[in-house]
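A single chain comes next, written as structure tokens; it is the form predicted on its own.
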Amino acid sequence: MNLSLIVAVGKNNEIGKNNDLIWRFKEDMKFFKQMTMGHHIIMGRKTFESLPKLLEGRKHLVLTRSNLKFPEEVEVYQSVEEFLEAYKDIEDEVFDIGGASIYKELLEYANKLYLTEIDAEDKEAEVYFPNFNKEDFDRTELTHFKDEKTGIKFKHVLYKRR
């Protein structure tokens, strides 16, 4: 399986509050779209519900224990094991787009982590990206930005499992 995690994290690994992203930077949204376009994206139910609509050009997978109805074009998996079995032979890069519990469950299976490392923190954050051993990965900085509106600096970083 070719599994990647993609997420924007603050200085303390914070990623969300009020069932939403903490930061929305134009250049980061472009990066997310560029990286995930044409690929499969897997997420939890809450992340799926937070989307304004299905993201065009991507195959949506939802990992949930709930029995809620999802649009017919969405593949639903009841467990990590069920998802891993279904995608074990898929060569396409599958992107885990959250939330926190899905990141935590799939982190050990990921080959790559695409992190937007944000030079800011949010003391009101409610959701955090799990800690991981950075020694298990090679780190490559891909881009650097400074948000025009807020002045916050951030960079896109690829962590590739050794």
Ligand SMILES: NC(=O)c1ccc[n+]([C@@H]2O[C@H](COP(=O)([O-])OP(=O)(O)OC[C@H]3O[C@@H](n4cnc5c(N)ncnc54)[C@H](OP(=O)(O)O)[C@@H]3O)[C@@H](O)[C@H]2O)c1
Second form
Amino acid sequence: MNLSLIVAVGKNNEIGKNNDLIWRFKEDMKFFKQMTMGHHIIMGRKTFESLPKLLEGRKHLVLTRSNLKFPEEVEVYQSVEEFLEAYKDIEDEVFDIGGASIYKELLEYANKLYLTEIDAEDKEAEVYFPNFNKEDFDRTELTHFKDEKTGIKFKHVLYKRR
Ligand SMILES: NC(=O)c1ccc[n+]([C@@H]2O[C@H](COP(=O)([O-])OP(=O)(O)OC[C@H]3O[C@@H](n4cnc5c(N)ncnc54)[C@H](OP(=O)(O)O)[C@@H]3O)[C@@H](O)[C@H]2O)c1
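Switch from the form predicted on its own to the form predicted in complex with the named molecule and print that structure.
Following is the full complex, with the preceding chain placed first.
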């Protein structure tokens, strides 16, 4: 499977609080939309619940161990193994869009990591991106931005597995 991971991290690898994102930058939302549009996106149940609505133009896959009801457009998997088996022959790029637990569980299967590296921190963060061995990846800086509203700088970085 051609699995990529996409995430926005603060200086301490913080990614969320109150089951929500910490920062929302227009240019980062645009990047996320551009990268994932037309593709499959896999996420944990909590991240799914944090979405305001289904994201247009993308096939949603959700991991949950529960028997909760999901909209009929959503494919549900009860384990990572079940998902990997179902998607092992797919050619499309599948994006892991979080949250922390799904990043951690799928990191070893991902060939590309798209990180938005944000030059800010939040001591109240509750969830963090897992540590990964940067030596296993080639790092390319794709863009540099300064958010107009907050003045916070961020960049999009691709880590490609060697
Ligand atoms: N900064 C970013 O780019 C970014 C991106 C995404 C999310 N986030 C943030 O991350 C936070 C959510 O992360 P999280 O770690 O708390 O939750 P999560 O990973 O979104 O969801 C966790 C849930 O996924 C299900 N799950 C996890 N592993 C599973 C497995 N192996 N098999 C089946 N189901 C599995 C379980 O659902 P059940 O409890 O239903 O069984 C678990 O409670 C939020 O704050 C969100 O805003 C940030």
